[in-house]
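What follows is a single chain, given as structure tokens, in the form predicted on its own.
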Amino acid sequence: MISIVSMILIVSGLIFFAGGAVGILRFPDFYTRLHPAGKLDTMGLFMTLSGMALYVLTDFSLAALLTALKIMLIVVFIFITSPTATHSIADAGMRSGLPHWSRDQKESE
């Protein structure tokens, strides 16, 4: 049963990782190409590594909860840091002067 849990979180993770690859690829500009690549990388991170975590600790012993504990905080640590690197890198492109993508812009092209 839990293999087949962490299956499901895994192959959801897996989605998610999609999700945002396209995501990143049919986005107009810089800043909304960040949005996948911050919020589905975060949530496809997060499911297939707790799916991971699950599936080590199918044979209960106390490496694998170690095991399953370091992936957790591998998670908390993501969960931290990509949302702050996403807002770090958007910062970057508004003092730089990148402009942003209107309908506009495209119909002048």
Second form
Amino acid sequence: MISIVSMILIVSGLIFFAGGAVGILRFPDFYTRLHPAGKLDTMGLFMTLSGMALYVLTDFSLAALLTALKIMLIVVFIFITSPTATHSIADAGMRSGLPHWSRDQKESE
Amino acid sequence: METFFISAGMFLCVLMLLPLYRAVFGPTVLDRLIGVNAIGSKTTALLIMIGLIYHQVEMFVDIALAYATLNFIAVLATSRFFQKRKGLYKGSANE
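If the structure you just shared is the form predicted on its own, then what does the corresponding form predicted together with its partner chain look like?
After this comes the whole thing, all chains and molecules, with the earlier chain placed first.
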């Protein structure tokens, strides 16, 4: 029962990962590419890692509980650091004067 | 269940090819940085999958945590480095 729930969680996380990867490839601009790179990877990592923490918890012992806690610690760490990294990349683009995409300049693919 | 983990890891490896294209052929430096960051965050999930396949999750969780930290520090340092260089791109305002 728990393995089915964790399987569903991992598959939905992989769907989020796929959306983020396709978005990084398809968006027209550097600033728009930050959107799938920052958000969808965070959501995919959250779902995938929580599914795997649930799967670790199936044989209940102290070591398994500690491992699941560590996996959730990685999720908390990613939730803090991934927006920080995305913001610093966007800030670097703004300060170095990278022009943003507009409808007039189609050639800047 | 192991077959499921192996197939999920293979699917994640195939998904890594798309940000790799962005990291190799990206028009600007920061596009490449986005690709590298996306590959690193996918590797964190892939490492725990490898640990579940080999029945050694306790070891691979620590490796995944160290990898997430390293990825964050690398992206932060690289973006801070390129933020100091004004006029790096064509069409920049202060060239």
